[in-house]
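To begin, one chain is listed below as structure tokens, in the form predicted on its own.
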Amino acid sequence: MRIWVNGELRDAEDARVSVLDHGLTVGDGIFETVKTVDGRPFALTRHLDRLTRSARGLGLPAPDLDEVRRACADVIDANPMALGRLRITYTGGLSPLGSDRGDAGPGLVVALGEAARRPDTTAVITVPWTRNERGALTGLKTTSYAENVVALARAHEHGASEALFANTAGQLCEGTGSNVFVVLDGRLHTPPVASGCLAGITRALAVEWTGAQETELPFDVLERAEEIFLTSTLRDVQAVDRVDGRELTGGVGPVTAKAMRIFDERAGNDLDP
């Protein structure tokens, strides 16, 4: 494996960052995960736009998007695969211990790993912890993911692939690495970004392409929704067949099946929508 680290491609065993990188010591960093299909990234422009927004929100210098694109292209060329997870990580760089940033400038790492196509359906659980819709990092895709690690581990313990959060107002928010859509009375809804959820790239495309409504939803909507599905970079659109102890009968419901079909068709026709 070849990885881009701060300006050059390196073999995986030589791809190193300092133990004093602010992304490691205090989680001062942002990232994007991009799907690659047969050596081509999907929706890269949208991902880089969000990378820039996250950098601005965290107070990091704006990333050099020409360099990021070049790094992505070099990593993809160096690691051929049919379906991949391209990870772009941008950090506060070499800094003193503590929360203050140093003046060495930001760090950039781009890596690519193989991915497998997701199953059509999956199980999810709910967790008692909440998203803070008014926090300093709300809406930013930062490397501060320990809360998600804990929640996802609990999901795996219960035979599920994802954990869903409410926000502090008791509204449905998001998963650890996904957005959530529900069907009520045949209509498709998803929580608004104001709920505290990440403005997912796949979420945005699904809203545009299916006409889903952005709606404030109580957390217990999961107990009565006719259909539920998740969206994320590597899931695309994935139906939920179980929430905690509730089974959703029928496998992939008709609204979800239509959303899957629309997404596959539109994404297949345009790799940078």
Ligand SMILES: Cc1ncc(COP(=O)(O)O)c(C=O)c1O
Second form
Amino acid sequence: MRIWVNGELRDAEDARVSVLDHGLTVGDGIFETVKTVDGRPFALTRHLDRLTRSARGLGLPAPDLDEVRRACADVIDANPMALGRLRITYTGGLSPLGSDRGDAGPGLVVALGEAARRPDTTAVITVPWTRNERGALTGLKTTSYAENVVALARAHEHGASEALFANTAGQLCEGTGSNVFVVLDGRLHTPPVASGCLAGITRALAVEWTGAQETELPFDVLERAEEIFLTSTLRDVQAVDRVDGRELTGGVGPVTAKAMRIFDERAGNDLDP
Ligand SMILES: Cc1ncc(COP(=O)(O)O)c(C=O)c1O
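Given the form predicted on its own, corresponding form predicted in complex with this ligand:
Shown next: the complete complex, the earlier chain at its head.
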């Protein structure tokens, strides 16, 4: 595998950043995960916009998007595959050991790994830990993801592929790496960004393409929703067939099936919507 590290492509074993990089020592970094299909990135412009927003939120210099695009293209060309997970990581760079950031400038790493198409349905659990809708990092896609690591491990222990969080106000928020949609009385809803969820790119496209409403929802809506689905870069639209102990009858419900179909069609027609 060939990886872009700070200006050049390197073999994986020679692709290194400093052990004093602030991304490693304190999680001071941001990232994007972009789907690639047959060597072409999906929705790259939206991902780069969010990368810039995350950088601003963390007080990192704005990334040079021409360089990031070149890095992505070079990595994709060097690693041909059918379905890929393109990972852009942009960190605080060489820094002192504490929380103060150094002035060496940010680091950029772009890597590509093979991905498998997700199953159409999956199980999720709820977790007791909360998302903070009022934190300094709320809405930013930072590399400080250890809370997600813990929650996702809990999901796997319970035979699920995702864990869903409430926010501190007890409202439905998001998953460790996905947004959530619910069907109530036949209508599609998803929590607003003010709930503290990431402004997911798949979420935004699904809202645009299905007309889903952004609605504040209590966390226990998961106990009564007629249908539930997840959205993320690598899940696209994925139906939920079990939440904790509750089976959702019928696997992929009608509203979810329609959202999946619309998403596949629209995404297939435009690689950079
Ligand atoms: C916390 C979190 N929420 C939601 C999402 C979904 O966002 P996207 O559709 O942009 O992949 C992600 C990213 O994968 C995420 O990390």
